[in-house]
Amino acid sequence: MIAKPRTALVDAIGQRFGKEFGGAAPRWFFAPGRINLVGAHLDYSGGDVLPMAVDRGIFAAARLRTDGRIRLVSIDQQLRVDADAATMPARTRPEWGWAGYPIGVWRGFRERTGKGDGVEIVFGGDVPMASGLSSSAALEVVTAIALDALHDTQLERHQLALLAHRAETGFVGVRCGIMDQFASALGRAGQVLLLHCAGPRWEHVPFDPEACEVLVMDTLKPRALAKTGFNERVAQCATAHELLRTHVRDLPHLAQYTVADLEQAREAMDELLFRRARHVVGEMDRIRAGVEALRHHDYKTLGAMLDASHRSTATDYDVSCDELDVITDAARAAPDVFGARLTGAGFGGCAIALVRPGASGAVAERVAEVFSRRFGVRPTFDLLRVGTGPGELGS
């Protein structure tokens, strides 16, 4: 159990459930957000990802119903919704909103348990939503923590990160890996997860905060292209696995392809295709890089993945922007940075650099000079650790 911290953001959502709900106290939950070091867009190909839970995300406080009723609050939106259990659709209603990716994983919880009181949960967090923080995930996670706490279920960690997952891509319809989900379920103090996702299986590799920090620059543009964009990459990653599979070999996954075979399927895509295809086979080769060289505590070799990731990101893939290009450009230049790239879907949001510990702060002032300088907006800098993992709070 984790100790629940003593916080406006808690205080605030204590009070808003008393305000909403009155009674008895409720039990307190959190999960957190994401950043993933290497493997951008990878996990819907089959390919590896290493992510890193942080020490921001999402709290609930939550209590079960005996009316069949689902009633959730944000203290962060200003819709409030009022769900009838016995009437639950297969697909979230528009007029639900944000409140679709917790309903999701209610009526998952119910499918997979046979569990289906209702319950009422008001959430509030410190993870900015639509900053390629992974706040949605965040939001399925601790839903799913809670309801299992609350019904004493005692599920796996991996199988509450899947029933997060196919709230997401199922119940809400967005077409997404199982990396958000996994890496906030499944995360751990002091380490970052490498997560196959082919098995899916994964590991822990040591990630020492003392040696390292990680520098979030937000560029405040919206990601408003990011949902109907990683649909498009999906599908385009989908129809050049197929030509890979008739023109070279079978193989399950894109990501399992190698440089060779996509040489030897060039004629069979055209351009685009085979650079979204590039990206993601490249990208394999540089998270392999870069989990030795944590493993070796070699910080400049994994900035220099980063470097990488964001060049190929951003002209293989296209999902990068001026504005992260222009942030990532300014933090390599100042000397205390191992290396930066893009994080989350892309196309707006946040950036990471890794800098020397104690150097946040004049690394942040010199990309702030500089991007201010071209968008007339001064960026929002936020330094984050590793974080504990998800799970109940206590007293």
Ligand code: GLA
Contents of the next structure:
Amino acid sequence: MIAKPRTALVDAIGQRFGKEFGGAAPRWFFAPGRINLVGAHLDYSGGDVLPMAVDRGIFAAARLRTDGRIRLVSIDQQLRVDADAATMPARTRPEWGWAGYPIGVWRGFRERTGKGDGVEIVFGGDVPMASGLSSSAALEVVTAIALDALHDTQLERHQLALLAHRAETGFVGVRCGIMDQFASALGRAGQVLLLHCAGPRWEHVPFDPEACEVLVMDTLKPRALAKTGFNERVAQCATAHELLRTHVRDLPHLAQYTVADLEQAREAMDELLFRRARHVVGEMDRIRAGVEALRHHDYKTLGAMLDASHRSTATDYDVSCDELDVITDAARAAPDVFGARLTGAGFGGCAIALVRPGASGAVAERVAEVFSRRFGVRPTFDLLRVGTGPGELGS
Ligand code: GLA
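Now that you have shown the form predicted alone, what about the form predicted in complex with the named molecule?
Once more the chain from above appears, this time first in line as the rest of the complex follows.
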């Protein structure tokens, strides 16, 4: 069990729980958000990714109910939802908003385990919402962990990750890959996750917080196009894969092809699909180099892979924007920065910079100056550390 932190956030969740539901004390759970070091947009193409579960995420105070109601409250969002377990639809409802994620997990959990009791949960988070740090995956995973513990079903962590992923794709309808839910569910202290999405298979690789810290830079640009743009990239990769299968050779995943394969299929693909596929294939090389570097404690080379990854997501994959390009360029120009790239799906939101420990304040100052001169907006910064992973919180 993880010790329950004594913070204003946890106090606020506890108070709200008492006010909404009263009665005996709830049980407490936590699931982290994530940043992804390298491996941008590879998970849904069967590639490898290298996410780190961070020391921020979503907390939940939870208790089962006997009346078949699912009552969800978030202290960060206005909405409170009261749903009926007996009349659960197959898809979320627009009026449920953010609660579609936990309700989708509840539904998948009932399908998998046959346990369909009602539940009451108050959520609260210290990971910024909708910025590319996977607050939604953390919300799903914390729900899955809570249901598993409250029912004592003892599912494996990767099974909880899959439940969480299905809630997002099947119930909410975002065609995301498995990275975010696996990163949150399988996070471990002092380690990053090397996830081979084609299996899926995974291993943990040590990350040294003494060698390098992660500065998160929020452009404050809303990710307005993220959903449509994301689903469009998924569809383009599927088409590119189909063309490679018919024109070159039949491999199960786009990420398994080589540059030579792409050249062979060049005639059959239009220029846009070619660039999308080139990002995927090139990013696989970058992740191999990035993991090697991490294993050898070479944060300089790891940083160079972040830079190259950003370039490719900007030019070949077209998921960057001026704000993300300017903020990462400004970070790279500062001393003590190993590398920088956008994080999450892109289209706005946050970028990360790997920075020599102790230098983040000065880097943030320089970046803020350059960015506000250009856009008239001061970005916000956060220093994230590799977290302890998810779990139940003891008192
Ligand atoms: C989002 C998706 C992930 C992944 C990333 C891009 O975060 O939810 O599955 O595709 O974008 O790497």
